Every structure is written in C-alpha cells, then in structure tokens.
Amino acid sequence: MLKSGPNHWGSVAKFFHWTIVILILAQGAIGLIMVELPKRPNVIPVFNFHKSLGLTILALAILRLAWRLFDPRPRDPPTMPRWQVLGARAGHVLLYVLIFLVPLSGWWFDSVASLRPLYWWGLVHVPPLGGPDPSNPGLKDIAAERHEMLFWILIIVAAGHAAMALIHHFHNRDNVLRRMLPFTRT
C-alpha cells in the first residue's frame, strides 16, 4: 500500500525514510572524507558530488514533509506510555529540524565561500543563500563550523532513533520498527 494505515507505514514512507537514511550514511562518509583530501584541483568533482547528495536529501525532506501532511501517521502501540510517546514525537521533529538544517547550512556554507557558481548534479544553478561579507571575513568558518556541528547532532540524533527502535523490536517486542522495514506489512 502506498499509504499508511492504523498499523503500519505505507510503501512511499517507507522509501523516503530508507533512502534519507542511506542517503545521510553515505554523504556522511563522503563529508568526512572529502575534508581530509589535499586542495587539488582533482578533488572538485568529490566537492561537487557532496553539494548535489546534500541538495538531494534536502529535496527529498521536502516531499517526504509534504508526503506526512497526506498520510495519517500509525497508531503507536497501545502498551506504549504517554511519556514515551511524546519522546519519540519530540525526538521526529528534531530529526526533521536537523534534516532540513545540515544541507540548508551546507548551502549557506557554499554561498558565503563563493568559491564558484553551485550547481545541482551539474544541470541546475543554485542561488546563493546570501554571500562573503567583506566586514566579516570569519564567515566563512562560522558557516562550516555550524555545518559541521549540525551533522554531529543530526548523527547523535539519529543513533538515539534508531537505538529506540531496536529496543522497541528487541525488549518491548512490539512492532514499532517492523511496521517501517521495507517490504513488511504488520
């Protein structure tokens, strides 16, 4: 089903959280990695690649967003306490919040560097989100400072999500992480 119902999350959910997630992992890696490489010339393309992977996920938090305002949410676990419940709502706003804020600092990083026009997967010029200011040249650092420690935060988040599914499935024994796992149904 492509929607959710009272027990489970639908298929289209379900690929937008699957693929955040891979997505996130991945351009983690890339993020990490691309930091520690020499400023070539040659290395532009891996710089490129991270940009357009970060304006991905932020596109697609976009429609999974605009997907949750038509899809009812499931129902959480009868055996699930009130405290637990408004936890794991507050704990999806702060994901959603740190899903849209680390690619949104990525882009404000890129635009007060301007080191060259942004482009998406190489086919869509991106507007800058503003630019250097010339009476504050620490910008630049500022901006990949709160960059950084956004995708450390949204990497804390993240592991604590997950962490509660996996004792959901595996001490609470109910279905609160089945009913997101692709091609299950509860």
The other form holds:
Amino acid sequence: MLKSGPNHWGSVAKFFHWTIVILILAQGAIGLIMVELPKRPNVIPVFNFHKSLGLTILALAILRLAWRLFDPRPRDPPTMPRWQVLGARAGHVLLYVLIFLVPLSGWWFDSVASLRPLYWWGLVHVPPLGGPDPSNPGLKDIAAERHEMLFWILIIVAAGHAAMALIHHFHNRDNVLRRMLPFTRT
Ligand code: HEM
Ligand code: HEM
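Okay, that's the form predicted alone, but what's the structure of the form predicted in complex with protoporphyrin IX containing FE (HEM)?
What follows is the whole complex; the chain from before opens it.
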C-alpha cells in the first residue's frame, strides 16, 4: 500500500525513510574521506559527487516532508506512556530539521567558499546561497565547521533514534520497528 494507515507505514514513507538513511551514511563517509585527500585537481570530481548527492538528499527530504503532510503517521502503541510519545515526536521533528540543515549548510559552505560554479550532476546550475563576505574572511571556516558539526549532531540523534527503535522491538516487543521495515506487512 502506498499510503500509511493506522497500524502501518505505507511504502512511500518507508522508501523515503530508508533511502535517506542509506544516502546520508554513504554521504557522511564520502565527506569524511574526501576532506583527508591531498588537495590535487583529481579530488574535484569527488567533491562534485558529494555536492550533487547532498543536493539529491535535500530534494528527497523536501519530497518526503511534502508527502508526510498528506500521509498521517500510524498510531502509537497504546502501551506507550505520554512522555515517550512526546519524546519520540520531538526526536522525529529534530531529525526532519537536521536532514534539511546538513545539506543546506554544505550548500552554504560551497557558496561562501565560492571556488567553482555549482552544478547538480553536471547538468543543472544551482545558484549560491549568499557569497563570500570580504569583511569576514573567516566565514568559510565557520561554514565548514557548522556543516561538520550539524552532521555529527545528526549522527548522534539518529543513533539514539535507532537505539529506541531496537528497544521497542526487543524490549517492549511491539511492532514499531517491524512496521517501518521494507517488504513487511503488519
Ligand atoms: C545530507 C547531506 C550531507 C552530508 C551528510 C554531508 C556530510 C559531510 C561531511 C561528514 C563532511 C566532512 C566534514 C569534515 O570532516 O570537515 C562534509 C564536507 C563537505 N561537504 Fe558535505 N554533506 C552533505 C551535503 C553537502 C552539500 C549539499 C554540499 C554542497 C552543495 C556539501 C559540500 C561539502 C564540502 C564542500 C565539504 C568539504 C568541507 C571542507 O573542505 O572543509 N555537502 N560533508
Ligand atoms: C540518518 C538516519 C535516520 C533518520 C534521519 C531517520 C529519520 C526518521 C524520521 C524523521 C522518522 C519519523 C517519521 C515521521 O513521523 O514522518 C523516523 C521514523 C522511524 N525510524 Fe528512523 N531515521 C534514521 C535511522 C533509523 C534507523 C537506523 C532505524 C532502525 C534501527 C530507524 C527506525 C525508525 C522507525 C522504526 C520509525 C517509525 C517510528 C514510529 O512508528 O513511530 N530509523 N525516522
């Protein structure tokens, strides 16, 4: 079923969830490796790949949020206390915010560093988000730090979120994780 129901996540919501998880992990690994590579012209394609994949994740995040507005989430297990429901909801909102802020901060860094025009997969010109500020030469470093910091915040929040999903599955023995897994019907 494409849409979610009171007791299950629909296949579109699952597709967005797991595609974005896999792409963020791959993208984070590429980012951490590429900044360690010697600064030679042959690293430029790796940087371009990272930027295009990052913008793809941003596009997927926009589509995911748009879909979510028309596709209400399933009900929480009736045994879940109210504080846990509120905590989970706050964690989900934070994750949504971060999957926007991490790519946006990368795009911002690219704009203030202003090295080369930005092309999405070499095809579509992407306008800069602002530009270098001559009165603030350290802006580029601040933007790079923000991008890295937001990435690590996302990883920490996502790790806590994944741990909660496993607690639901193995400790509470409810269907919260099962109903989000691909190729399952609950
Ligand atoms: C969800 C999407 C993204 C993730 C998870 C991500 C992750 C990362 C990580 C982990 C690093 C290494 C940080 C460090 O150790 O210094 C990095 C660096 C970088 N990212 Fe991203 N990134 C994303 C999107 C983007 C986008 C959309 C752009 C540009 C359009 C971008 C441009 C860059 C650049 C230019 C660097 C190198 C920074 C430097 O030279 O210090 N990233 N990214
Ligand atoms: C980058 C990593 C991740 C991000 C950004 C992320 C993001 C999200 C978001 C925003 C939601 C809320 C969906 C909504 O209400 O529309 C969600 C739900 C969920 N996520 Fe993740 N997630 C990540 C990784 C994981 C991992 C690794 C697992 C499993 C081990 C997992 C399991 C779940 C489950 C079971 C739900 C449904 C919760 C419920 O029904 O209340 N997530 N995720």
